[in-house]
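Below sits a lone chain in structure tokens, taken as the form predicted on its own.
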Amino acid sequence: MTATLSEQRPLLSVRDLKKFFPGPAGAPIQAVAGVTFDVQPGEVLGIVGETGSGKSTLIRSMLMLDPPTAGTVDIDGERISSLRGTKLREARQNVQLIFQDPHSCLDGRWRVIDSICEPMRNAGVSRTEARRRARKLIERVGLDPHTYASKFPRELSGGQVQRIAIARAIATSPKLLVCDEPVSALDVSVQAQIINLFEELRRDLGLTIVFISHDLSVVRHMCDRVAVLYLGTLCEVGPVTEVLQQPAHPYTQALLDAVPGQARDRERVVLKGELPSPSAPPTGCRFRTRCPMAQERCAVEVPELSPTGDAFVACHFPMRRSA
């Protein structure tokens, strides 16, 4: 079952994406094991899961930065998973990636304005026009171009560097932003400012965003839908208001119960043990070895994403069922 929002053509379409790495004694490490989802134009999809769930590997494979072992990826109707070389670089102009550490996409030897100009110059924009646009972009992300255009990244605070990284990301007018924990390294007050900036850009520029985060409160605030990833597989996908208020999958509930200060009118779902190794994942449902609701069927049959309410859940015994 495909976890879609509507029948219109999605901007991003991922089908049965797999990424395996060579492991010890020849056993493959199954970092992403058959992930399927769509992202509609103008939508913000959050991807959540604990450390080791495969979030970063998923987006690197999705963007062909580390090509997948199998599966397909379409962006705006074009199958980028079949492209290589110059054609892939051209197709990637529709997508920009924003990292947790903004310094990773900025050259410390370059001034701010030169870092922002680089993608525009690569796209054929003249130097004069690129610098004019760069100053506008610095202002667009909430900084004074007269003060910051000539600075080096090392002279800026974490929040300021992330604003510059965002300016650089939107310089070529991408259709899709993929954000890998873009606020997790920032102070709480600065996080709120950057989240507000993302919301403004989405509204004003019509951006579509894939937003990876471990912070469910951030996802609840800025995302339309959320995909819950566990050991390289999707557990649950659906509207934020449904998945995070009335989860169907026990793993989603466990993530929510791990958030301090949550009011509860029932017993908490507590995860047992450690995340299994992706080189030797459990049979059947990958979550079953830590699930308080696991039964015999869970060990022998892989659950498929099936509709429940307005969401999709991969669980033989979901906590919430369709009406």
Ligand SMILES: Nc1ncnc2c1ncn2[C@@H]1O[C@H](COP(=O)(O)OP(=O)(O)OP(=O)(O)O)[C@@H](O)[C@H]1O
Contents of the next structure:
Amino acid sequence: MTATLSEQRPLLSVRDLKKFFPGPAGAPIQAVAGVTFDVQPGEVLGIVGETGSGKSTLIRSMLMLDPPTAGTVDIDGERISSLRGTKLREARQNVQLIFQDPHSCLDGRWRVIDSICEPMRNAGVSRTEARRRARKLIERVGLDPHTYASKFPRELSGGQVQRIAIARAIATSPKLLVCDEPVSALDVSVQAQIINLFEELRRDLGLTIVFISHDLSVVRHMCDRVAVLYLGTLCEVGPVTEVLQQPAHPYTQALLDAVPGQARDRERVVLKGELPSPSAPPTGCRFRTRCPMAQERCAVEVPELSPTGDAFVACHFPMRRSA
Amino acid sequence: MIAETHTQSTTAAPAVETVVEVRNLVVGTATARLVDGVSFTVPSGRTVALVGESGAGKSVSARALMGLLPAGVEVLGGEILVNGRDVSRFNPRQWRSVRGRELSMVFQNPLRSLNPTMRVGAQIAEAVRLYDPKLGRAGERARVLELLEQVRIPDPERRLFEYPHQLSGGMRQRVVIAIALASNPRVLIADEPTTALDVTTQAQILDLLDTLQAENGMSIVLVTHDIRVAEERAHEVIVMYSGRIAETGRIGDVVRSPMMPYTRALIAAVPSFDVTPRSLLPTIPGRPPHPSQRSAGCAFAPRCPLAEARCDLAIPDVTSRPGNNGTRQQWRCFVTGKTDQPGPTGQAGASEEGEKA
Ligand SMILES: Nc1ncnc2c1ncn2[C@@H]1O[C@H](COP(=O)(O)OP(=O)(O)OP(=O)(O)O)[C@@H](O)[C@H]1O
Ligand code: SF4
Ligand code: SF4
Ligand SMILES: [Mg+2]
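How about the form predicted together with this ligand, since we already have the form predicted on its own?
Every component of the complex follows; first up is the chain already shown.
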């Protein structure tokens, strides 16, 4: 459980991950079409992309909730993509998930303290010890255990339920926390409270987090690195300070330009058309049908992720970053 | 734009025609005032954003403007003047003569506003027929195509025959907007029109609303929880808190130098690109009071960092200062109205005669 993690070995290592679903007329839906990235211990990686870009599918197949079509996933040196059954269940205890709708992590018929205890009980913690820790955890996520321990989820506000879901997720000290849009459904003031809670937990517990969001401001604020997903492939991955400050991929630029309220000193990059179907992705660069910079080469040659500065970019004609 | 209409609305402001004027509107149920004394105007050809968190009364206000309040919720006081006529106590039949012709509404979830079993063209045609029954088949079809072009739907001839589920979220919202435009309304009320959409699609839909306004001069009431959207798209803003107006004014004035402590806190809570990454965001402790549990004083008092004893006792009067372009920035606060107290965001409010246009 408490193996020390070397600085070099990534905590999460995803290689050429693919997830295809059976599609119309025999053409598979390529929801995730070859994704590669690492997450270092203690790091927070943001994954951004539009609806249907494959964010949720990527997470589900990465965690073997819906096994991938191809590719490998290592968590803390263990190849979880080759595990099955009990072995897989054991390995998955190192990972906890948090969703946009926190109710989906909690059983509405259970008092919140019992929901928090459950993963600890599964990990062999005694009942009294689990309850003692659960009360501490409720306090840790900013709620008063006297008031909240015996409440049911429906008696709490959205922000409070999300706090309880977080308490449950960190109860077993998971090596990796995976969050799918955990603050998207919250009001701004509550969102700020939860963002701060994540930051505090990170500082105190050194959590490693994969954080999915469509809100680039939130990702820029919370994450160390960011991966930009488009139609099941990565466009750009690298430090937030680089990728979201001076994007090299036109899609990243378009996403950034769409963030409301950003002061602009130039024309926005506006996307043409619509997201193509993942069962008939464009040849060459998957982004080319909407890319304002597309050229002939983009239709014939798939751009590979290649180093640009401290980041990796999949584009034949990346935008230059000023040094 | 807040209350006190008798004194402030006429001074200095350049001659912009008012299409809708809401005076001291109270909307509620048997037990709670969901909207509690709200006054504002919608100038012709402008976008007014209604901003606030869930439960602040944005949607109830917007629905009151359309006569579309949910069952059990009623206008309890005040007036809604549409082109000078008070529509607030209209019966359903009277509403039908106003709704659509003067005002149209677009809702958050485009799937729910569309009939899933009906082709897109037929749904728009239905709206066209409602406002122009004498058009005839060919005229109707031409008008439907015109509307689809107006909302920039590519390949409109083909789209006519598609069902809502065959369209992307953005295209569906365009169809909903086309239906709302069928009657050539003077005011379009858009309640969170882009909340269910991606940022890139959101930008496209908001661009479309801007373009439509530039083309036909309609006013837009944009309901949003995201003050950044308001900042980018609205001319004026109404910040609501617990059923009341916290602050109004020209959007640039309010966002740059918010005066009411709630507005300041709301702006500071957004993790914008100007904030140091990983820094703790300023937060507002607690939650807004339920409308049935507001005190007799300022509704923000239990959470306000500047609250004083008097804040619990009475609702503060409106304080105002001149904004840019002859507008006024107005807010209700005992403390920031009188002095130059810095708010939780750190910026000191300007003095009462503040930044001149
Ligand atoms: N079980 C499934 N069967 C068939 N297609 C699927 C299935 N799950 C996902 N897809 C498709 O895979 C693509 C990626 O979907 P996914 O849900 O991963 O996107 P996402 O990035 O999480 O989007 P959102 O932001 O809307 O949550 C979409 O085209 C989706 O329709
Ligand atoms: S490879 Fe070509 S189409 Fe793809 S993002 Fe780069 S310029 Fe655009
Ligand atoms: S009136 Fe008092 S409680 Fe209300 S915002 Fe002003 S200082 Fe705060
Ligand atoms: Mg998803």
